[in-house]
Every structure is written in structure tokens, then in C-alpha cells.
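Only one chain is given next, in C-alpha cells, and it is the form predicted on its own.
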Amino acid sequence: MVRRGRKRREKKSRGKQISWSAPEVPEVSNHLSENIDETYSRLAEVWGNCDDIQFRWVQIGRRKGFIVWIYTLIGKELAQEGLLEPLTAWEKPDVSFDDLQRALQTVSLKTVNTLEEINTAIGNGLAVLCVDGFDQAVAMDVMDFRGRPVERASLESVVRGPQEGFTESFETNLGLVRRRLKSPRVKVEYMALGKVSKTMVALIYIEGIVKPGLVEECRERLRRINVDSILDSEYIEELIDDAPLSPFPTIEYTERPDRLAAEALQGRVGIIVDGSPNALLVPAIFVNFLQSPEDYFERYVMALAVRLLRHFFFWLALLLPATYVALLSYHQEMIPTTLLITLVATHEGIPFPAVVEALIMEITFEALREAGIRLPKAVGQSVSIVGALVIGEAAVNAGIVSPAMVIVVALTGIASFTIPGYNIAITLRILRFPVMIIAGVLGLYGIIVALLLLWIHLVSLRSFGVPYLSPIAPLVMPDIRDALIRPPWWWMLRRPKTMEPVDSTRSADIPRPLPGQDDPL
């Protein structure tokens, strides 16, 4: 025993020894050193084991140099001609700073006086020039990393009106956007965020347009963001979000460059990130995600429609399984006596409660949906549209739902499906399931409640310091019509007061053109 005891005890002095904190590094100053050799080795050291970066060393004159860069992201026939012939080619016996960035026949180019900068740069596939004899180093843009090019948006597709879609590839994205919006007004701010990925985020915004407190807000925003890695718009979204408890987005995601610009146009401001495909837009208001990019690419009559048809869908796909589940269970003297004779038949024999038929059926329908998405694009639509009918089928015939439910959740899903906002339409997915839930147990009332609560948190929402309900609550007039409706251009000659833009005028007053008159313009 005592010989335990001892071993205990020195067991535990050896681990009080140990010290888990990290070894101090002596500080070593960040500015670059005019000695090339100091700056190989300290360069080297911090990208040891990384067999995709190579050191060129080259002579210009009578200095000697190395060129930097990661092999697998530069184009090599860009390297040769921009940067090591114009060096290879140098005759004189000396070399300045500027005679050297004048050689260089690179389209991007710019000094770095830092190694945290050298590194930055090799990170975003920039070849390092350094010379000995200068504290400074020439970053040159030779990259030549193929992505994928730019294709169709997928999940915001329309009939009419532009096809492109985001990509990928930062720049490629930033130059949709540039195609559209061509005024110097257009301000792009660059940012690396993540300590581990440096992932370059762009904030673009209208300046004149967009209120500068916002674009204030957007900047401290992003600038609190102390991560790892950044490796979708979908990391930022959640961790600049006012509600991230909130099943509501409060900000929105766009794939489409001709939204991000329009939206510009309105006086939000948009945030590309480097890999993302898709970009983010704030503030965002409630009837944002109701609303489609085709609606402005049709004619007023037809998206007007359109758009009501939408919100109305919006809340039947909302509340129709919870209604029907009421109705039947508590409510039956409002549903008319041929009808009610009727669903009592179909609804005879089945073992189950009208709640727990909706909750079997709207689990297995998005069970159906969820395995579509997953499957390849080729069988996911095929699997889901015959499990769907092979099962609904077999449940009827089984005695385990009743055929009117089947054409319930049948109408819930196809609802569902014509809200534009994927984002907005998984939250109402989700929210359907309580709603049920609520009504099985409190019948109508039970609906009025949930509708209560759902528009008391509705209401305490906010996206930037912008109402979420606004421009219903609170009313704001003028923007009604392009909120519910979609107005024919000659009306819309402001921008929104939600977004409080410092230039409220979109256009100057154009007349209406009358029928049988030649159009002003």
C-alpha cells in the first residue's frame, strides 16, 4: 500500500510539471529585411512541408533574387512571359525599385512590405518577387486556376431575362457585377477574413444610394468575425445574423448578379465571398423572399398576379394540413354537411387520429424530398414524383391514411414549392409541424394562437436595424406597391423609404403612355 501511495504521489508531481500552454516564440520583427538570404530562410521556414510551393531564384544584375509562388494555382505560360523573361532579359548592372516594377509585363502588381503580406498573397496564388538590397517585395498576379465557368442559376431560374449565375471564382463574380453596374459610384471593399483561410469577402454598395450607416454597421460587422476558415457566404451569414436563433432569415442569398445589382439599386448592400456561389444582400424584409427576379422581367399585369398568387400560396402551404386536421378533429359543424359526409367515409376504418395521419404523411413527403435532393440529378426527381404516388398509394390502400389527406399534404407541397427564398421555404417546412402539432391538440384556436406568436416574432425582428415586416409593420405607404404587387415601371419613380437610400429618386416622372399614343420615350 505504501508503495502505491508513492507512486501515486510521484505520478502526480510529474504531471504538475508538465506545462500544456503553448512554448514562447521570441517576437521576430514582421518588416521585410533587405538581406534576400534572411528572407529565403524566414519564407522557407513558414512554408516547410509544403511541396506545392517553389523558390526561383533568378539574377538581375549584380543582385540576386527568388521568385515565390504556389505551382499549382500560377499560369506557367504567364509566368514565363510576364515575369521570368522580362528578368532574365535585364542588361543593365543595377536595378532600382521602380526600373524593376516598370519591367514587369503583369496586368496586376502591387508592393508588399510585410512577410504577413508576402504570405497573403502566395495564399491567393500571387507570384513574390524579392531582390536583395530592398525592404520591399513586388506581388504580380499570374493565376490561372480553371473553376467552373459560368453557368445557369439553378435554384432562382427564370423564363425570361438573364441566365448567368455566380461562380466560384471571386473575380469572375465581381465581374458580373461590374458588367451590370459600370458608374464609379460602385464601391467594392476588400476584406481577408479567417485566420487559417484568408478568405477574401468584397462588400459592394452604391455610393449616393445606399445609406452610409449601413455600409458602417456591414464593415464592424465583418471586421468582429474571428474564425479559422471562411469557406462559404453561408459561415458569414450566420455569424453577422441579428436573430441566429430565429427559424426566419434575416438575411438573404442571391445567385443571380442581376439581383445583386438591382438590389444595389435599391440601397442594400451585397457580400461576395471568394468560393461561394452565392452572394449575401442586406438588409432583408419578409416580402424579399416572396419575391422572384422574373417578376421584373414580365410584363406588370402578369407578375402582379403572379406575386399575389404566391403570398396566398405562402400561407396555405403554412396552414392547410393544420386547418384540415382541425376542422375534422374539433370543428365539423363548419365544414358543409355533402363534404363532411364524405371525408367521414374515406376517413372510416383508418387507426390513427386526423393529426397523427397529417404528421405520417408530411414526415414521409419530406422524407421523399430530402432523398430527391440527394440522389443524382438524373433519379432525384423520378424517385421522389413515383415514391410519392407509390406510397401514397399503398398508405390508401392499407387503411393507414384516408385519401383526403393524401391530397392535403399532396396541395401543401406543391404550395410550397412556388416560394422563391429556398431558405424561407425550409422554415416554413419546419414551422407546418408545430402548427399541426397545435391544432390536433386546440383545434382553430389553437391556429389563432400560433398565428398570434408567429407575427408577435415577426414583428420583433429586425435585419440591420430594418423592420423585418416592414413595409406592413410598420406602414410605410409608398412601399406597399412594390411589396404585395408589382408595379408597371412609370409608377416606381422612388426607391424604397425602408432602406432609407440617401437618393430616393430611382427616375425622373415619366407620363404614362395612354392607349393609341406613341410612347414619350
Second form
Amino acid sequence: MVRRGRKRREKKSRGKQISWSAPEVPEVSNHLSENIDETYSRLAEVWGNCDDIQFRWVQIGRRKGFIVWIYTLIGKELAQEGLLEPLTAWEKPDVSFDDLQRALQTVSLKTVNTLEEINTAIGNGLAVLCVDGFDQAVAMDVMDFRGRPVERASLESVVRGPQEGFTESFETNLGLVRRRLKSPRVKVEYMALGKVSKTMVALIYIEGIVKPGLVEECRERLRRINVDSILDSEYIEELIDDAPLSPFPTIEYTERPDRLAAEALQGRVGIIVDGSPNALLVPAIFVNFLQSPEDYFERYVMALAVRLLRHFFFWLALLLPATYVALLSYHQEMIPTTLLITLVATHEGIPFPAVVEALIMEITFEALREAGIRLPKAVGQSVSIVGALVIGEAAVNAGIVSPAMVIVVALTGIASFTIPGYNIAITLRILRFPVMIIAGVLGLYGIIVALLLLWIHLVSLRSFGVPYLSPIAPLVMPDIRDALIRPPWWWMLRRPKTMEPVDSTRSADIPRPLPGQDDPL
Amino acid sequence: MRPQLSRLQFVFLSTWLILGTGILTMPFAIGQFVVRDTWLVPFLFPLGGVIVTGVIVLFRWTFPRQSLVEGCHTAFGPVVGRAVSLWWLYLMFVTECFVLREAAIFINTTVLPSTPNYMVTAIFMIPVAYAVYQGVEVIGRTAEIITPIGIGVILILFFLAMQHADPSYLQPVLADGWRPVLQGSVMIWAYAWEFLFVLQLGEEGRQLRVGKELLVTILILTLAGVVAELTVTLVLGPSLRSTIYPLLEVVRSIRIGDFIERLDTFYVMGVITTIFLKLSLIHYAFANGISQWFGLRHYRPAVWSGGAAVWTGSLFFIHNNIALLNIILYTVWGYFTFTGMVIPPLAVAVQRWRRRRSG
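Write the structure block of the form predicted in complex with the partner chain for the protein whose form predicted on its own appears above.
Now the full complex is given, and it begins with the chain already shown.
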């Protein structure tokens, strides 16, 4: 009893050692002291046991000071040339704060007034200069952290069009977007989220296009986030989601800067998170997940057909195995007689009902797909291809599954690969199983009931106030054409009404190309 | 603010409110009186439809933004009003039970002969209650998805069925006179009274011009009726009288080559979705009415419990298909007409009299 009580007390006291709700620096001692020794001791205390932190004492005229930085983040040459050399070359007997700012040779420089600001600046890879006699300090950008270079987007790859993808670098990602949207109307708002990670998050939108209420809603939802760390954009996605219990994503992500730029032009808001190669896009509606950036880089006739095909394959990926199970188990009269004879013959000797057969094959297929993703790229592809071929062949030969079922599962797999949004493809993978089971129990009636439940759920969802199934339900007629098909650019004169843009005119006047038009020259 | 129905959603929902089960039973009901001239009957539907629309518009003028239950309570007072609205609630409950049982019998007859009826009805009520729980806006949006698909499928099937059309089945026109046509029309006027359920949409229909929307719906229903009856008569001819589900028989007749046949299952699935819409709207009206009758702040507590009651009622009230058809042929007309012609007009009259008396 006594031991248990002690353990409980120990556990309680351990919990009290770190209180996430308490500020890192107490409010009373947050302001910088003019006494450099006091500032040093307070910073040294806060950053105690951090071996990657460096304090470098300097003498500027008759004043002493120190520079503090995390040396794994800063560029040594930048610090030497921009910071140390101007300070060591200082010859006047005294220095004012303005002189100090003028003397430093760095691109980005800002004044910080509190210990908390200094801590944030150090954490962000800045060097902070504190000088005796001043109750403020200078933070300079001398960061030189080399991450992954800009590479081809791997998840949203296209044949034609820009190939660049986001990286883990916050600055690089913002730069990639800015290169595409150069207007000052493109606004970027920073905020630091996560008590420990202090991750930089940027809200990107185009003023004058985006609905102001949407930006405010995004700000508000981001401000409400109170967690210890944000290590990827997915953390934010889950924390600001409209329907966290729904299998359907109500926030889209992209790894393509051109996609973010295009969506901002439609009146959506982008969220870039430091350390994540995926930017978030809000609001996200169902049809967004079935659109590929390439739809707009190909000729519209081609893109139109492909987009329609994608919509068809979405539903095929969800319903094909279930329909096969229902037809074979309950509605054999619907299958043409010759085909039915073939199917029944191949199914003969299979010890399982069609639904069990389908479940076995689907689970195996999903396992192979998952194994293919987790293994190293070179091995993964062979495992999934060889696994599918060998296991499929072996299962048919062993009489566990019928060849028709293998074809159905393979077709379903191919159909699901046509979905551009990886997150909605995962949703499909999950939903396929309950639909198959209900089809095995109630046939086509079960499928219809499942579809009704699915539709009800979809129409009840909203993403940042926008109905998830718009522009289909509720019907927004002008937006329908860019939802199901891809109209030509000269037909898309207005931005989608669904996003309620302030300025709905995309292009004031595009002359429609006329066949046989004479060259004026 | 309560969720609103858009005009399009309202037209779709009120169309399926009649056509949801009407597509199953109307051709049968008409076929009991008239065979060759069935296509003339829908032309007389607007007569009944306009009368019902008049009653609805009159009620909404007198009780703006109020449902029928609320209107009864306002006009007759809390005690008498509750007694009067109980009749209306019971009508909604019984109708919902009939519709549910009708759907289940249809499913049992056509696609799931071995599955117990109570199982089919219970499963049908799950999406209905879920949709109602999510709100009338969700029902309206579901209608926006289902309607184009439903209309597309039905039109394709009708078009394919025309290969078996025999124009001689229509001749001679009016050989038996107008009497059978008028008898058939009286039958379908009973269906028009189902419009009354929209009276339970008080706040939800605030932005609607109900009279205009209902007239559009009547026009759609008339055209749909003419097309359906023409198809049925052209394909089935005199055998129409002996079939319970004439349109199903029409679809069954479709055969293209040796490959496309037995498309009736698609038709059945399409009908299930339209009955779902009808049932959802009635269940919303019922749950809404219950909550107003009991003075609840929200209708949601009545949704799943009301759904369970409807499921029980559907098994308790109707024992077999014959009983159901007898109710459609001999009871529904009087029951609906009496309710429609008495309760809303009486509430309107009392309210106007009270207003005049109070100056």
C-alpha cells in the first residue's frame, strides 16, 4: 500500500517537473536587463545543458557584450563576416544601439526586447547580440542550414508542367511560391506554433481574392492550437479539421508550389509549415481530390476525358468488388448466361463464399501495397509486383480464390491508383471493406444502403464553412463545369463561386479562339 | 437560424414525395380503372394538385414560418390544438409506416425474396434516420445527388423499353368514355394530398415561394406521369391490369442482344433511393412534429426513437401486400382528403376569426 502511494506521488511529482502551461521565462523577469551579466546568467540558466548553444563574448569600445547562437544552425562564414568582423573592427570609444545596428553586415536584422523573443530567435537559428547598457538586443540572420534541395514532386508527378516540389525548408518553400505569385497582394503571415518545437507556420493568401472571413477563420483555428510540437503539416491538419472523425479529408495537401499558387488564385488559403514538404490548402471540397495539376497543363479535350474517367474510377474502386460479390451471391440473373456459366465454373471448388474470397484477396493486396511502400524503393517495387503475381497465381492454383476474383481485385487496384489525392485514396481503401461486407449480406440492396449512408455523410460535411460536396450538392451551376470536366481556359472567366471570392473575375476578357481566324499580320 | 431548403432542393423533394412510391403504385392504381387511356389520367393530376397547393398556400399565408403542428397550437390553443395536431401526427406516422412497408414488400418481391421483411425495413430506416438526424438541408442535398442520377437511369430504361412498344395498344382512344379516366384521376388526386407534408416545414422553407414551387412540381409530375403511363400502356397493353408493378415489368422486358438483360434490378435500386428521399422528408416532418407537440427544443431526440416506432408500425399495421394494396385503393383517398380538407382550412378559419375578433 505504502509503496503504491509513493509511486503515485513520484509519478505526480514527475508530472509537475515540466508544466507546459507555464511560460519558459517567468513574466516578471521577461524584460531585458541593462546589466549584461544578469542577462547572461538568465540566458545561460534557460539554455543550460544545451551543448549546441554558444556564448561568444565581445568588446565593443568600452562596452562588453556577447553573441549567442546555436552553432549547428548558423553559417560560420556569415557570422564571421557579417557579425564578428564589424564588431572587432569597432574603434570608437562608445557605441549607441543605432550605431550597432548600422555596423552589422547582415541581410536580416531585428530588435528584440524580451528574453522570450531572444529564445525564439536563437531557436530559429538567429544570432543574438546583447550589449551592456542596453535593454534590447539585436537578432541577426546568419543561418545556413542546408536541407534537401528542391526536387521533383513525387506524389503529384506530372508529365507536362512544372516539376518542382516543396522541401522541408520553410524559406525555400515560401520562395517557391513567391516566384510564382509576385504581386504585393499575395500576403504571407507567420506564426510560431508548438511550445517546444516553436515551428514556423505561414498563412498564404491573395488579398482581394480570398474571402476575408476565411482568412480570419484560419488565423483563429491556428491560434487555438496548443500543443508541444508541430513536426509536420499533418499535425495542423488534424488540429484544425472540421470533421476529425470522418474518414474523408476536409483539408487538402500539396507538395507542388504551382498547385498552391493556382489554388490561392481560386480564393483558397495555403498553410506552409516549417519542416514539412507538404503545404495545406483550405477549404477542401470533394472534387478537389479528384483533380490533378496536370489537368490544367494538358489540352482541355484530353484533360476533360481524363477527369471524367477519374470520377468513374473513383466509384469503381469503391464499388467493384462489392458489386461482384452482390451479383455472384444474390443477383445471378443479372449476369448474362454465358458469362454466368464461366464464372460459376471458375468458382466451383472454391471453399469460400464470394465475400470471403474478396476479403482475402483485398487484404492480401493491401498488405502487398503497404509492404511496397515501407520497403526501400528498389526492393519495394519488386515485392509488390512479384508478390501480386506469385500470390495471385498460387492462390488460384491452390483453389483458394477464383481467377475472376483476381481480375476484379486487380482492376480495383488499378482504379484506385488513378485517384490523384493520396489521402482520399486511403479513404477508399478503408471504405471498400464495409461495403463489401454489406454486399455479401444484403446484395445490391446493401450497396445502395451503404451508398446512401456515404452520400448523407458527404453532404453533411463542411470544410471551413464550404459544403464538402459543392458544387454538386448544393448545386452551384457555374462551378460544375470545372468540377466534373475541365473546360478550356477561355471558358473559365470566373473564379469558383463555391469559395466565395471577393473578386470573382479571373480574366476580364479572353477572346475565344475562332477557327479559320486570319492572321492580322 | 434553422437550415434552409433551396428552391431546387424543395422541388426535387416534393417531386419524390409523390413519385417516390407513386412510381410503383400509381400505374397499378390507374390500371385498375383504365387500360388503353391511362396516359390521359396524369393530365387531370394538376386539378387535385392545385387544390392541395391552394390549401398549403392559404395555411402559410395565415401562419407564416409556422408548421402545421405549430399552426394548430396557435389557432386552437395548447389543449385543443394538441388534440387536433395529434390527428395530423398520426397521419404522418401511419403514412410513413405504409411507405416503409411498401418499400420492403417491393424489395422482398423483386430482389431479396428470402430476407425477412423486418430485416429489410430495419435496415431501410438506418439511412433515413441518419439523414433526418443530420437535418433537412442534408436531405435536400442528397436529393440533389439522387435526382439527376435517378432521372437519367429512368429515362434510359424507358427509352430502351420502347423497342417493345406497340402503338395499337393505345387505340381506340376513349372507347370506354371519360368515366374510367376520371375514376383513375380520383385515385391520383389522393397522391396529391401527400404534398401536405411540406406544411410541416415551417422555418426551413422560409426563403421558398411554396405555391410557385409546388406548381412547378405539379408540372413535372404531370409530364413524368404521361411519359410513364404511355410507356406502360405501349409495352404491356391489356396485361397492365394483372401486374402489381407495371413499370418493373416494362423494364424487365428490355433485352439488347444476348448480353444486356434483366435490368430490372437497376430499376429496383433506383426506386429504393427515391423512396428513401420520400421517407426521409416524411420522417423529418414527423420527428419535427413530435418535438413541437411535446415542446422539445430540438427535433433530434425524436429521430431514432421515432424511426424505431415507424419500423414497429410498419410491421404491425400491414400484414401483406394485398392489405397494402387495399389500403391504397380504398382507404388512402378518403383519409388524406378528409385530413387535408379539414385540419389546415379549419386552423386558418379559426385563426382569421380570432384575429378579426381581437381587432
